[in-house]
Each structure stands twice: as structure tokens, then as C-alpha cells.
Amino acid sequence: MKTDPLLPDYREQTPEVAARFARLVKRPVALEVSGLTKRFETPRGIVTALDDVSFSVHKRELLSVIGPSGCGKSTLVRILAGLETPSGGEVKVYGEPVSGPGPDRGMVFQGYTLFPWRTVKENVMFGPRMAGTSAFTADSEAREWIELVGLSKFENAYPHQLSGGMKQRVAIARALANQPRVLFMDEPFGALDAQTRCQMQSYLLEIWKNVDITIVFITHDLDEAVFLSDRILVLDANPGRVREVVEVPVPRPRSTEQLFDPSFLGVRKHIDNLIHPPGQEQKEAPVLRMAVADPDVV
């Protein structure tokens, strides 16, 4: 079935595109997760955060999370990233299971946590410095990450100076920096302006293009996951559960020009009547006035 009739089935794919899903499945199952459940306890009682989550995510594959508000995003990517501990379940990476924070997994949060003593270099090397790497090879090899985020030019820079889109090139290459596995990206780019985000979400693609890397990225952005992903992961909200695992049929290599690509609408269309279904009423907004009506005010 369509999902618009104007647009074409999100199902329907290239024999491009069809090769390159038959390649991802043969890889190697970088993340497992397995009946991944979270609890937490309130003044209210028992609240359910995220209910047999179960999926995996394949070596250099681009997996995004998206759904609606309190569907429990940000909770999944910090089970994954070792910074909670589940209620139930299980994750592995690369058949290793997950018991707390380790160099096999990078994170990549919305906010700025870059050192602001430090330069650019100086929080590039901090990882690998606090694993024992010498002074030395740890200074050349965080030059080399600098270069690949385009900031060579900024290394001695302290990250009051830079621009938003600029700490969180920092940020990234200070998570690759540790040579993780598997990077978890929970909403990188939600706290920058339009023109901005667009412009990360090329350097994003850029980099993962050079990086043995595979990267779970949250996001509430539409438009983000499709031009990022080769799979979309949805869930549903209250609590958490898998809805369904989208194959985002648009080719590779990305560029802006297929936002009005039919295949990027027809997944994007499809996606946002999994969070937002037909006919789903709506609440309207509760007004407070504050002035006399004025009729010519609409």
C-alpha cells in the first residue's frame, strides 16, 4: 500500500539501492540489542520508559532513532553507551555484552562538553592521553582528526571562540579520537540554526565516508533522518517500543538537491504517519489571554 498517492511506495527501490541493503546484511552485527526494557520509579509509581526494544545495527551502518516526545530517544542511547544500566535485556557490541561506559563506544551529546580550559587540540588528545597514549603520538594523531572536521586552522583555539558548528566538530573528533566502534550521536545537532545543521549533517557524512565507524544517531528531525540513514529505527511513545525499522531507499552519495527527490518524500511521508498516523486528533494548545480581543488581530 502507498502511503501517499501522489508519492511513491517507500518500498519501491533501485536495483542500486536493492545491491547495497543485500551488502549491508551480509556485514558483520556491530550492535545487538535484545529485549531491552528501563523502569524508573516515581512519586507516581513505576513509569515504563522503553519496552522489549530489540534490533541490530550492522558494521558502518548509519542507523538513525526518531519518534514522538517520551518515546524514550535519549534513555535507549545511554543504555547503549554504558551510561545506564537496563531494567531488562541485553546489549551487545560485536558480540561483547555492555556493562558500563567503554573505548569500544563514543558519544556525541546535543550540548557543547568540551573542555573550555583546553584548546581544540588539548580536548582532542584528553581520551587518548587518559588511556596512556604518549604525549607525543597522541599530538600527532589528534592532528589528524582536527584536519578531518576542517579545523586545523583552529587547533590552538579555546572553544569560547568557535562557533557552535565548529565545538561540535571538536566534539566529534574528540570521540573519534579513541577509535570507538560504534558512535552514539543523541541529537548533535538539535541546539544549531538551520544553516548550520545542514552544513553538519555533510560533515557528518563526509566523515563517516573515512572513518571505519558505525553510528546510532537520535533525532526528532524528519528531514535529518532521511538524508543521514541507511535504516531508520521508529519508535512508538509511552513507553518505548519498536514500530518499525524503515530501509531508507534514497542513493548514495547524499546531497541537499534530493530533499525533493520523490523517494525522499515517499520515506518521508511514510515515517511521519508512523508518529503522527491519519486521522490522529490533535490537542489544541490552551490560550491565556492577555489583552482585550481585537478583531483586527487574526
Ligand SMILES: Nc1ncnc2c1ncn2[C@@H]1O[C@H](COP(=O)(O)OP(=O)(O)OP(=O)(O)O)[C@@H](O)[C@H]1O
Given for the second form:
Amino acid sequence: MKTDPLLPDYREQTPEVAARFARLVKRPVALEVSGLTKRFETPRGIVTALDDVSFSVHKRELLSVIGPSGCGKSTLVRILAGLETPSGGEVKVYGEPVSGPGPDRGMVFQGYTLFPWRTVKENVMFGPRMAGTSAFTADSEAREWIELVGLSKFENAYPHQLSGGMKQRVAIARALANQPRVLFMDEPFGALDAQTRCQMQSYLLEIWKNVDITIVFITHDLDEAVFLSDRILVLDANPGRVREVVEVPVPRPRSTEQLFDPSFLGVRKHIDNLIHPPGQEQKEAPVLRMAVADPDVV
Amino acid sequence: MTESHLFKNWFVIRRDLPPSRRLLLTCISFLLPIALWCFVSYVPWIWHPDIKIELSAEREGVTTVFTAGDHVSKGFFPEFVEAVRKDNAVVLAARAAGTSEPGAKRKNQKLLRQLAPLAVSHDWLPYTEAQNDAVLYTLWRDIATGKKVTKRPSLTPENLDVVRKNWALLAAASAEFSFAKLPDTSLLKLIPQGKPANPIYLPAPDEVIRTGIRDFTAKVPEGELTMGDRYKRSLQVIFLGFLWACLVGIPIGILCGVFDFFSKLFEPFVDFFRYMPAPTFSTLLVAILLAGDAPKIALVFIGTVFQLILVVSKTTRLLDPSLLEAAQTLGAKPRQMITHVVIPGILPNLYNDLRILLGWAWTWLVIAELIGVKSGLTEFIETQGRFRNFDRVFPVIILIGVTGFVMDQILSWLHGIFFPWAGTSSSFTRNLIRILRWPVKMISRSNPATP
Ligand SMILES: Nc1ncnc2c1ncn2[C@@H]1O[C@H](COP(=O)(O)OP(=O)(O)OP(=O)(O)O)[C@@H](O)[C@H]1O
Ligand SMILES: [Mg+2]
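Requested next: the structure of the form predicted in complex with the ligand (the form predicted alone having been shown above).
All chains and molecules follow, beginning with the one already shown.
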């Protein structure tokens, strides 16, 4: 594959990074997806959303799934969480096949799915309470999780009193309070403004560092994917197929300064090419009949 | 600045007006119909197609007798007045000719009582003493000599003249009432008096208020119902009917909204049944449940419950499904999803549904009270309506309206208190909640066990 001559090859890894990946693949497999297929029957025929998708995620890995809109990312993550049944294939979490939603797999949705009638703390307590933990224990645990996401001041606020970023932090705390083995996140920061999103990404890395958890992160944002992940699963659209699994050569710990590192830009460019193949660039926009020519506006 | 904006920005598409303007419009929305009512009632030349008789007279050979308070049409009243004048002219002519009339004494005693309605309206005589001829006799004297002046209504000069002429005749015979000493020639009749009035079905506001106060504060004989009793009975019927509808309808509605099984099992029939008007079951209900309030409560129940099931199931289906999915990924089991997600999630909307359905229940109340043995406020409306006492009917109708409206307003305000998280509460209710919660907060804060 041809790469940009000015940027380093995305496959070039420093010895530390290479060693890290070597250690990573030796970890137990947290999530194993094999031959996953999903077809929807619609009035206009059968839509194949996912076609023979296979990959695996190791313990404590942070894997991003990226792809063009409509390629089946949400469908994939919903199947992983057990909210949807696949038409074919299998999902295993630590060797156990998934047959439905369960507290061992947490999920953070793109929309804010907080329970509006529960305060922040009560939202975070939801999972443990459902599992039968006493109110007292759940309460003190919830406080810790809320502190972890930095919302102690708001523990008694209702969701409608929070900003979008704060809501998503509560949603993360709520999912983590269940102590799931894998956490799925479907474009969790998609609805946030660029600045808040950047902050949230750093928050997420911080949390991931402190909590024993494996994360599958869905996004359509290249920078987000590269910044967060160990590996990136690139999906093709129509039907959704695995295009490539890319190892991110950017060393950890990550920081926002790395956004302009050559290794960062190199792998970013490569994934960009995968999603938007060169030569398939957008055609020139048609000139409107009413357009006004202005030399300063080009 | 504000002045120049006084007439601006009243009509902005889909934008809320400022609170002061909203309050103003709310007041106007009530004042406008009341003002219209007053306008029609009190401005004489607006409508007033009738004459309300204040002073009446009997005519020979005419069977229809009008008494004070009756309405006659504007066209007929002058005819009536003319006829009475003609009668007086005949009397005068007979007197001039010197012909004596048989039975004149008895007739004159009746004519003396023409002043009775006036005496009662001026509180010169209690209603029960309206036939006390001795007092009425002195009344003729007092009015003729100007010792007593009539005000409600005040006698026309023509009628004062009649009173004086009659008194001259009476005084010549005796200063005190004695049947034997009544003149042998006929006295003159008072000429009918009346004032323009609206039809009987539109009493003026002050009449409605006055009769309303009288009816609601009246002491009734032992064994009869006061208005308060009737009101209580009506409220009882509506609340019991509605309560039963809620107890049965809400669980079924929620089950239908949650499980397709129940939805397909119940909803088609419910949908069919609600098109059968509840009142058509009234005879059946009376046959099954016999007299008393049971068939009435059952009617309110039938009228409400089917609608309620459909509305509740729809509200349940409208709950954001992603909340259910979130709960599932958090490990909630099916039963927990209903108790911890569906029910709390739909409560604010359910509450509003119930508010609307309670309004429905009110409409069934009137029909319910008519079936079997008539009862409650409706019975009063029915009876008084039959007697055309519309000034007694209106206060009760207004009472029902005000009750429904006030209840709905209170419930709407409570919505903010019950569901502070819905974000619809006003700043006032938020502060109230904060005050109410303060002790709880203080206790939980002083709890040493929390880390
Ligand atoms: N319930 C459904 N019924 C029918 N078709 C569906 C359904 N859900 C998804 N699809 C189809 O499956 C495909 C993948 O949808 P999906 O939502 O997974 O895409 P996505 O990658 O998440 O897109 P986006 O980035 O816009 O969120 C789409 O073509 C969509 O039309
Ligand atoms: Mg999606």
C-alpha cells in the first residue's frame, strides 16, 4: 500500500510500542467475535448490515471501531451487548457465548440514556441495586464512581440539570458501577462540541487507566480513534465487513500534544485512506444558477 | 422604552409571551365572557325581548293569570296594560251611572291584595302574611298619604293616582279593614308594571349570585338534602368511579404497553367497547346493581376505563426504548424493568393522562346521576330546570365547572412537586421542594457512616 512520503509508515513501531503489542496479544481474550453476520428484513428487501465480521479484543485493551456512516457500527455493538441477535456467527466474552444483555457487559449509548427520574447518584446506583446490593453499600460505591468522573458536586442533581458532557460522564460511571468485564461505547461523545469531546477523551483514558476494564469504542472521528485506541478496527460499508485492523504506533501515555506527532499523523492518514479511498474524492460541487461570483470567496 | 413596546410582539409565531402578558390574557379570558353576560343583562336596549312583570292585575273573563315575576313578550305587554285600563274605565263609568255591582265586596277584598307583592318586596309584610288584609288596608292608606314610598318597584304616577282614588273611596267607608264596610262599588285596578328583561333562561349575574348564595346557605328541613350533601354525593360518585377505573385500567394499560401479548389480547376488544356509549348500559347497570350509587359509579367506570386503558398503553409505548435497553445492559431483569424503569418513566405522562381522563369522568357524572334514582347536583338541576328556575340552575352548573377547573389546576401545579425531575416545575415549586427536603438532607449529611 502506498503511503504519504512525508509521513512515517504506520507500521513502523518504536521498540517500546512493539513490546507492548507483543505483551498485549499474550493477554487473555476478553471478547471474541467470529463470523458475525446481521441481516435486516425491510420492506424494500434484505439489508445486510454486517457480513462475516471477526476480531478479538484482549484484556485491558482499548479497541476502536471506525467506519463510514451506515456501515453497521451500531448494529455491531448492539449485538455485542446482547441487545440484538445476530443472523449468524458468535460472540464470546471470556469464552462464554453471549445470548442477551447482561451486567458483565456495560454500554454507553450515543444518546443520553440516563433515567431522568433518578438523581446522578441514584442513576449510578441502578445496576448494583438491581443486582441486589444493599442501598447503603450501593450508595457509598456510587459516590466513589461519581468522584472518579469528577461529579461529586452534582451527585444529587437530576439529569436535566446537567450539560451533555456531564451526562455522558454519569453514563460512564453508571456503566462502570456494575463492574462489567467489557465496556461498549457507541459514539459516546458524538453529540458533544469539539472542546468538550477532547476533554472527555482525556477523562476516558484516565478512567481506563484506573479501572480494570476492556473497552470497545465506536466512533467515526479519526482523531478520536487514533488518540484513544491500541488498535483500530476499520469497517467497510454495504455490507459491513472488516477492512483492516490497524495497530496504533503512538506510544502511551497519550496526551493532546501527540495529535501532531508524525506517528500519529501517519496512522491517521492511513485510516483516512482506508475509509475514503484516494481517487474517490468528492466530485466538484455543481455551480448554482443563482451563484454570485466574488473574488474573495473561493 | 417599555411604552413603545406596549403594542408590539403580541403575535409571535410559536413563542411564549412574557409572564405578565400571559397572566393578563388569562384574566381577560375569564372576564370577557362575564363582561358579555353583564352587558347583555344590564344594558337595556341590547336584547331584552321580554317584560318581567313587577305588578300584575287580573282581568275579567281571562283565564291566564300573570303574577309578579312572570315574563311576557314585549309585544303583548302594552295590550295587557290597555285591557286593564279599559276595565278601570268600565268601573268608573258604572260608578258614574250609579249602578251597584253584586259581589263587589268580595272583589274589592281581592283587589286590596294587589299591593301584597309590593308589601313583600319592601319587607312591609312577611311572605307568609301576604293575605293579611288588615295590614294591607293600612298600606293603601300609607301609600296614598305619602307616608310610605314605594321603591322596588316604585309606582308610576298613574298607579299612585289609582291608589289615592281607591283610598278616598275606602277612607269614606272605614279607617280600618272590615269586610262588611268595604265599598259596594268596585275599586280601581292597579295598572300592570314591568321592566324589560332577558328570557327566563338567561338570568342576570346578580340574580344568579343571589339565588346561588341563598340555595347554598339555605337551612333545609330534617331529612332533605342541603346543597353540600348533594355536592358531596356527586363528588363521591365521580371519585369512586374514577378510582375503580384507575385501579383496573392502569395495570392493564401498562401491561398492554409493555407486552405485545396483552396488547393484542385486550386492546382490540377495548377499542370496540369504547364506541358503545356508556349511557346505553344504564338500564342494565340499574338492573344488575339495583338502586343507590353503585350503578352510577359503574357508569362513570365504564365511561372512563376503556379510554384509560388505551391512553395508558399508548403512554407506556411512548417511553424512550433506549432507557429500557440501558436498564437491560445494567442487568435489570424483566420484572425490575417494569417496576424500576417503565413505571417511574411513564409516571409524569400518566399523571397528565389521568388529569385529562378525570375531566372525561366529570362529563359522565351528569348522566350517571340521572339513572336509577336521580341524585346529587344533577337531580337539583333537573328539578329546578323543569320549573324553569334557571337562576337556581346556573349556580350549580358553575359550581361543577369551577370544581373541575380548580381541581385540574391544583393537579397541574402538583405535577411540578411530584415530578421535579421532569423540569416543568416553576421556581416557586422548586423552592418549596428544597424547603421540604431540607431536613432530610441535614440528616443524611450528618450520617457518619458515609465515607
Ligand atoms: N432495525 C433495523 N431495520 C432495518 N435496517 C436497519 C436496522 N438497523 C440498522 N439497519 C441498517 O443497517 C445498516 C447499519 O446501521 P447502523 O446503525 O449499524 O450504522 P452505523 O454504522 O451505526 O451508522 P452511524 O455512523 O450513522 O451511526 C444501515 O444500512 C441501516 O439502514
Ligand atoms: Mg450508529
